[in-house]
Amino acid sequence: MTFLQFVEGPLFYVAAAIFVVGVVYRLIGILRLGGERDLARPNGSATGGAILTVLRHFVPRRTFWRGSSFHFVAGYAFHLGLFVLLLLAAPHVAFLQERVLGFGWPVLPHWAFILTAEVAFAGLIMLWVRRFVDPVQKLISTSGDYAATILTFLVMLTGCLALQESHVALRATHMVFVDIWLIYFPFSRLIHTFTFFFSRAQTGATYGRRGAKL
């Protein structure tokens, strides 16, 4: 077994699975956390409340746009890219249809995986700045903040530069990246992929049952 096989194959699969076990222990252990409950009369729906504000906030209000745009911009543009690509990209979709899925679906022309990663690196590297030079930013960031922005860089940096195939070790130097992504995701500012839904709705069930204007 090659170095490039063992990172592809057993190495993957354990790491993938401690993804998905962690990601659904870290879920589980939120859902259990529940709520105290609330003994006052409702004055909305709690239910209406969470979902509409779920969705409210993938967009800033206008009074908030001026101080939000940066962050709002950066954000969609690294986020939707990094989407695109792992979803979309030739070599991730036909990674998954050797190794996990059995089938695949149509992909992004090269053209367009070159371009939706320029967006997507140019959205983190827009993040990761701001946290240097905005002071609220700088004073709320952490070493976990830290890891996981340079550790995403390297699975995207190292994706880029195994594309054209041109050399295994390339390909094998973002696998191993992408192995450690996987593993250090439940266990890190990652998780918040998932997490940020059930914050956003426990937010908006509390207010929405007090009848407050989501």
Given for the second form:
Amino acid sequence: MTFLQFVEGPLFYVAAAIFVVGVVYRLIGILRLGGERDLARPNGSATGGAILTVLRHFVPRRTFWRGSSFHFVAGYAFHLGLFVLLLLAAPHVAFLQERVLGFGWPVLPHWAFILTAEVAFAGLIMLWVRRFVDPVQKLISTSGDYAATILTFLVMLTGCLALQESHVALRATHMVFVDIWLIYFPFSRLIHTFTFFFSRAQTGATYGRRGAKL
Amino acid sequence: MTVQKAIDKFVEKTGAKVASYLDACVRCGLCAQACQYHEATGDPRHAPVMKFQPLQQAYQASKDPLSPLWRMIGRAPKKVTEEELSDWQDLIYDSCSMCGRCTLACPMGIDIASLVWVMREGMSEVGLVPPEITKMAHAARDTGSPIGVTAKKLRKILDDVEKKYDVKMHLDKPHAEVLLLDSSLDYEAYQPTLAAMAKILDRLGIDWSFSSKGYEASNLGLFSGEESIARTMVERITEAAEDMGAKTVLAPECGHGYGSIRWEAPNLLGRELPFEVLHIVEFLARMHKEGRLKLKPESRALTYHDPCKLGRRGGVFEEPREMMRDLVTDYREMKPGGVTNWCCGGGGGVVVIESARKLQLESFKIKMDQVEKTGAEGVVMSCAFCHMTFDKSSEHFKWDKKIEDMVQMVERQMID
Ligand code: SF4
Ligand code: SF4
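Let me have the form predicted in complex with its partner chain next, following on from the form predicted alone.
The complete assembly is shown below, putting the previous chain first.
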């Protein structure tokens, strides 16, 4: 077995398993901490409130536009870019088709890939820079926050380099970082990919029940 | 002081809700812009996210599903120390009114104010509470009111108000349909508001009464973090209402007092309550809608200040606006208004904390600016705590805007 075969094969499956099991373990662990039923008479719908808050917090409220615009632009550039690359880059679709799912779907043309990657990189770098420039972020960021950013950056960087698929070493390097990233994910703040939903929904439900649309 | 008691409380109070909040924070710092204390000082320490850091630390060392793993590999997070907790006292009390505004700016929608409440619960376990708040909370527990308005004193106050304002103050009337509450602030300082409430209810033909068993709407336990006191306060009201057989309990112009009996009480007592709870303005708006309360508008330009505990945290936005539009010819909305309205900076007990005075005044400048920009001649509110903050601050700044209670306006302008 070559090194590439190893990182694409056994190591990838192990990493993917740790990712899935880790995420599920952590999310169930949070939910299992439980809570008490709100006994106050409702004045609005908890479910409605939850849905509203989950959706509404995708976009900053008008009064916070100015203060949030940097994050909004950078955040969406990075997150959307990342999702598009993850799901529509030709090598990813081919990989998933071969190794996991057995079917594929249309992919991004090369130029669109490059453009998306640039957008995603720009977003990630903006977020990163802000972490050590903004006084509040500087004060509250931990090594974990930086580690998650750097690791994601390396995954993306090696991914772009690996686009020349003939370069086995580059492809292998990318896979190594992907595997590390998958393993690291459940134990880090990257979990916000899922917990954002819990958090918003809880707030929306609590105050939606009271008739306040947060 | 054993810091462990505080940590145990943090851990005890961490359920799925708190845990999801703590595990959702991405440390983006966007909440900072929403907090009046951060905006007033520009000090990053005052960012809302800072306020719950000890809670996060305690969580990671205990209930976090990952904590066994961290311990196994010898990377357990450091325990919260006594020193850290003392350092946090001013963040938890002096610089958080639990107004909930930061939640709106947080992309994760984290209810930071509820995390501050858990922090206060822990802090109060180890006595890290500003002395003013402790004193009032304990007085409320021991005498029935944060400033010592005992049942006996209440009788005297109501007698005095009766004479002075020519109004009937019903006390312990058996089988009254409506139990009226008020806060010590009104009993002592804002008696015209107290009298106005009684007059309105009588003129509307409501069968109402105070009860000497439960008359205090304010709940200082909800400021200090002492849940047992919070419970005692709502227990008194609940028992009074049940003894009386009241169908409705009316909370006065007191934002947190409303939240206390409307939203917290059933959960503190662990049971549903057999009566309806309304804020006085909700009640008046209902009467107004039913056509039982008619108002003669004054030709004035006024704006309305949403008390955080009534609006953002209580869902009462429309009712006061409905009233305002009929109370004045020129109602002006603040910007940002409604759910994103700025806190007056005095809630959560802040206005009575001596060490918070400077910060509170600084933060009030934001509020003044907001009111100024409407061009209105004054501002109306429906919370005695906000009123006190406005009064104290405008005295300091020699600010000339009129500060009005909605209830008093209604009483003046209602037509029989
Ligand atoms: S805005 Fe929300 S997610 Fe961002 S730092 Fe503040 S609390 Fe955390
Ligand atoms: S609840 Fe209000 S006072 Fe407290 S941190 Fe949030 S914005 Fe600031």
